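So this first bit is one chain, no partners, the form predicted alone, shown in structure tokens.
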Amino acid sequence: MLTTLAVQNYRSLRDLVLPLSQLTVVTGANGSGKSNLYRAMRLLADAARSGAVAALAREGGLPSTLWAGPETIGRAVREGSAPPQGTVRTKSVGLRLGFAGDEFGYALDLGMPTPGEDSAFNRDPEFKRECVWSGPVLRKGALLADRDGPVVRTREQDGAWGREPHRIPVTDSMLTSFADPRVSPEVLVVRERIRSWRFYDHFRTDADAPARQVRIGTRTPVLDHDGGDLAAALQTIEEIGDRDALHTAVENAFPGARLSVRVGEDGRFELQLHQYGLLRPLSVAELSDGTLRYLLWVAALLSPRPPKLLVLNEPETSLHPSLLPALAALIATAAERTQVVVVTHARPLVQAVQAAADDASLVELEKEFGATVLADAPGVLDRPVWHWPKR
């Protein structure tokens, strides 16, 4: 389980260190930085798939994603007697992301390339530092793999550093370019754990949404991100997953209702909802947006193949308040098998999750001089211990 998430210089996340539990609910007002946190976690996951540089390019490049405020916020600014203004930088500019758990920790530092290279790609960010360590806190003696620019060093079985450093491209993560089980099995373990992370955002429910289409079904233990294989995913839960949890989730939201999947002669799966009092089932094309979106969350949260980490972004969108207790119970059920992070601004959902899961932890974000901080946190001494690798 991850116990700490750290982000530095990503948009409003100037210097955020977040405690995580088995079930963490992140909330805050609009503009407090919740979406930035969600995107930062996705960016961290992209590093394990060699996609961090491309993901930053889709956001306008590294410079446009960096913290836009001053390097330091002086007393005059805090007291309101002077406006913030730029000063001469004393630290290297970089986007830093990392996490830690009881077993392993990982951190990366992305920066701009050294000036002088004659290339059309000289705005591609480079991996300046990258580390994998054992335990919850980065220490020199706990390092297992250490990357400085293009050079990677790893520990031998006797604990000493390998004699021959390895060289990899500066635009590639060592998680993808150096995950060799013979040389550094811990790097491979960390990579595969990150690759198992699963993210779900706003599902489409319009008339042309993939979830409303009837298509050929195959065994689907993991719902696709667009929800197009919803019928197959629900049928998979019915056959090899937690059937009782599936039926309970439907009953909690729609008393007296049940689901079925009609399989045509051509192998196409069609989802149907049987409701009490109706003479025929409703097809997926007839379901309301809220009903369909709830069923998509059912398929995502009851996956027979749970990930190491499941991150949900505003799952309450377009759901009637009456459905939130059922959604909260579903989230609590999922948290029994996997670590869950829920990002939401809906206070009723926060309260429903806390009622459904006694061990759910609440993290509230707010803005302070443009930067995202933890609400009710007096200072850095009250946050989890975290150390960034130095360039």
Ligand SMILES: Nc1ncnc2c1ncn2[C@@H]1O[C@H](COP(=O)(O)OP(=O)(O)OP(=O)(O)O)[C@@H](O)[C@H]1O
Given for the second form:
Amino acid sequence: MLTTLAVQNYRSLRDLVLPLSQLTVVTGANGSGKSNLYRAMRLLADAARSGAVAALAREGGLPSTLWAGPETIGRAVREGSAPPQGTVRTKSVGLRLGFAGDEFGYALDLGMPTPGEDSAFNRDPEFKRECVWSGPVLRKGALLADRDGPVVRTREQDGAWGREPHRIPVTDSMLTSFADPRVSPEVLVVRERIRSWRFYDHFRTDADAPARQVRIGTRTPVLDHDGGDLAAALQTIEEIGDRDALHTAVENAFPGARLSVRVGEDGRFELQLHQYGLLRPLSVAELSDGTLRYLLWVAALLSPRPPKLLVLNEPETSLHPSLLPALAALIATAAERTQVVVVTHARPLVQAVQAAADDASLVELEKEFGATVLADAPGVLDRPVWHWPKR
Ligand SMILES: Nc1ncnc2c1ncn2[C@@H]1O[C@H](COP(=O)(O)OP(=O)(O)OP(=O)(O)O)[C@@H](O)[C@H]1O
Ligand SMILES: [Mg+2]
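Could you please show the structure of the form predicted in complex with this ligand, as a counterpart to the form predicted alone just displayed?
To see the whole picture, the full complex is given below, headed by that same chain.
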């Protein structure tokens, strides 16, 4: 389980260290930085698939995603007697992302490239530092793999540093370009953990949405991001997953209703909802946006192949408030099998999740001088200890 998530200099997340539990609900007012946190976690996951540099480019490049405020917020600014001013930076600017659990920790530090030969790609961000360590906090003695620019050092079996440093490209994460199970099995373990993280965000439910199309079904233990394989995913849960939880989830939301999947001659799967009081089942094209979106969450949350971490962004979108307790119960069921982070600004969902799972922890974000900080509300966990690798 992850116990800590740390972000520095990513948009409004100037310096945020979050405590995570088995089920964490992250909330806060509009603009407090919830979506930024969700995106930062996705970026971390992209790094393990060698997609971090490309993902940053899609967001407008590293300079635009970096914290746009001053390096430090002085007393005059805090007291309101002066506006924030840019000063000469004393530290190098880097986008830093990391996490730790009881077993392992990982951190990366991306920065602007060192000026070199003439190339059109001179703006590509570079990995400056990357570390994998054992235990919850980065310490010199706990380092297992340590990257400084192009050079990676790893710990040998006997605990000494390997004599031959390895060289890798500065635009690739060591998780992808240096994952040799014989030299450093831990790097591989960390990479596979991160790769198993799953993110779901705003399913489309309009008339042309992938989830409304009837298509060939194959066994689907993991719902696709666009929900296009919804019927197959629900049928997979029915056949090899937690069928009782599936029926409970439908009954909780739509009392008396029943799901079925009609398989056509040509192998196309059509999802149908039999509702109390209707003479024929409604097909997926006829379901309301809220109903369809709820069923998408059912398929995502009851996956027969749960990931190490499941992150949900604003799952309440377009759901009627009466469906929130059912959604919260589903989230609590999922959290029994996988670690879950729910990002939401809907107070009723926060309350429903807390009612459905007594061990759910709450993280509240707020803005302080433009930077996202942890609000110290009652019952909120403290900021965990965290150290970044130094450049
Ligand atoms: N590069 C940057 N530096 C500093 N702040 C930034 C930067 N880019 C965006 N922001 C700030 O981040 C905030 C947006 O945060 P975010 O989208 O995460 O909010 P949110 O909590 O998801 O809000 P909502 O509930 O409205 O979706 C804005 O206030 C914006 O000013
Ligand atoms: Mg948002």
